[in-house]
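Below, in structure tokens: the form predicted alone, a single chain.
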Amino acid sequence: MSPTNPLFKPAFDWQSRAVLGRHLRVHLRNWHTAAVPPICEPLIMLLAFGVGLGGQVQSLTWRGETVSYLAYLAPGILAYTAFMTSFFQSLYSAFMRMHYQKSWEGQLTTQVRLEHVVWGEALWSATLATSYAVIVCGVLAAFDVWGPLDLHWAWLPLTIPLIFVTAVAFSAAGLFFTAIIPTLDHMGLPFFLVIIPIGFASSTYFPLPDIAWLHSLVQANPLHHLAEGLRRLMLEGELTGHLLAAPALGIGMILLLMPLDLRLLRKRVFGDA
């Protein structure tokens, strides 16, 4: 990007909002089916792992205290939903729009430039991920009312902007793979190389083992901080530095990845060197 066009400026241009609005309108046409994954996935996870596996595990030790596995798992599912949704949307869905549906090609024939298309994809992926996270909160609230969970809700709305910023960072990571994978057949590689390792090395589903190098490594993992921050908030009602570390690391990822994404995608879409 040129010096007169800073990194974040296209994110606030009307063209990027127009791209986001286009994706939103398409999504809302199928709202009745689009709402199924964010409702059913956490419900299945809570029942299968929290209730099913939790019935065998019963409880675990977290921060020196004994908590039920279901209570430990619930905030992790919320954090993982933001991560998985933003990454998947900016990887698979963006790849389909770019390569097969030719949506990018149509947008670029208007006043929309490539940086607007890319930022629009990142903002849309983060918006959808944040919306799904809110729906997951509804599922968790139902479990709270039902009785298996006893969560603190007072400060949770304040975390929505933090989840959004972190989701933009995950979207930037997804767009990087959109730029480099050659075909749809290679789509599984980012899931095995990125999503699964990050997901399991982030204390979302279980506490990390007491290994010094692993604890040092996950300090650079925004998903770990998001999961732990939400867990401290929802189980103990405490606002901690984890909730600031997640978006702070996310902003670092955005600063690093978005210029790289734009350069790689410009080369892929236009053939520029």
Contents of the next structure:
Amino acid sequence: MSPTNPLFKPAFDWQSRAVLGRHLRVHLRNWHTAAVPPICEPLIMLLAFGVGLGGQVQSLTWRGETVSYLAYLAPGILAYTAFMTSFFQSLYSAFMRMHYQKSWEGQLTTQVRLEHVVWGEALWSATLATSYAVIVCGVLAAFDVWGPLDLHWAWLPLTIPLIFVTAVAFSAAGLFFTAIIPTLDHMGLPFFLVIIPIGFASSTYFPLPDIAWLHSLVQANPLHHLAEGLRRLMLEGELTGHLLAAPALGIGMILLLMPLDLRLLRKRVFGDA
Amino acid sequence: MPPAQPLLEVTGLTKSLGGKRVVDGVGFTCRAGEVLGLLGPNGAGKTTSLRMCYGFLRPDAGTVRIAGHDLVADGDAARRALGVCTQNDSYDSDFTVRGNLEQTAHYYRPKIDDSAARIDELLRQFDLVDYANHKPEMLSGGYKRRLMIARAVVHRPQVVFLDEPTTGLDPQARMGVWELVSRLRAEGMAVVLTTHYMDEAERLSDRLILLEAGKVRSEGTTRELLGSVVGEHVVMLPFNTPEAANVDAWMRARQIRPATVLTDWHFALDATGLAAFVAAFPGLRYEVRQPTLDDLFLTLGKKEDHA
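I have the form predicted alone already, so could you send the form predicted together with the partner chain?
First the chain shown before, then all remaining chains and molecules of the complex.
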């Protein structure tokens, strides 16, 4: 992903930042409403699953030790937020901008080229996902201060760039579906094909059952590594290989998907392969 | 004084889509302060040519130079000198009218000098001051078009492409857009225009390019184009009269195929042909007029039907 590689150079061009800036401007104008989901969603999840379901489950065994379900869940929510926000933004919001709002077409009549629009969307989705992850950290910190959680915070800021890179990868996956789904009515497809399988086979909400092939399979899931890495960091204060595996797999996804996304979107937007 | 160097130079543009060659060696130029009309029936290759000119499609062959910059080799500089008003309303609906102009200005480098003053100037020029803080959806069709054209010129381009800028507008709004096009020409921009309205093409264009089946069929002023493709005079007469059979036979003998419009035949003749027609039908009532661009399209349509 060198800045001189023609496939990835547009990610570092000013035009991609201009597209990202456009999305940021729109978002900041609506910050008071835009901030509600990242604050409320983890809050609801922590209360419903952590406190509610956790009240029934009480605790579970993780790495041979007993932890409360709320504590198990907290880092999972953080990882899932990064995944879901980036994927959803680059799928639904980008699709709306491309297909209905025609704002892509407006950008493409300027010095901005398609590769900048696409990279701008991916970078914006990842930026938003990372900022939402930071907000979720704030909610978790409030739970920590309140009492139900006891988390390690020392190394957490170091994970922000790792979360960002992994989120770019999830954005690339979202853009793939943006390129291929015909209409808004088909938006359910990526949810069934990607969000649910990746989300559930990832150790975000519950430990994986002791099935060998499943454990092998999730090694390819960046969300699993992100959730487990954050969990080890936040519950035990350990920096582990999971935190590097997530962005490493993410970089692999970016290398694979972004050129494909660009090719498919060129065909979709311009009718030209 | 020698004519200025063209700001737009298009050479040998070729493009195949879906295995079919839709543009085949198209070339044209446009100079500063000139409005070039791009005409042709549906499927002639106008839109594909235009989309290659502003970088939406990559040509299989050929070059596009904008203000001396090659669109492929020197894309950023070429695009900096280029303004585009697409057929779709592609303004950004997340921003107000002023916000749209401000946001568009962010998409250019080098940055626009005095962009705030430039935007104020455009709002005044395009009569958008009263709507500056409105969302574009609130505007009428004519004012949306004004916004689209204002966006296209916010960076003071040298070449502007207007793709059917008045489609769907009422007559008053169309005339408003015509005034804006004239203003762009007066400011020295090279304007390339496509339209389906023949009166608009005639009125606005200094020069016309006629595309047919992906190739440049003819080019020149409106009169030159009509003379070369249609003819010098157009005869109109009703075909439901007793004399029609004789006229039909006269035309068949000369391999003239009239266009049929409602109950009339329209056919073009040169001066000699007209003299022969007048001599052949001394008592017949008919009308002779100058050809228009509508006749040109009827002529091309006849050829398509024949093919």
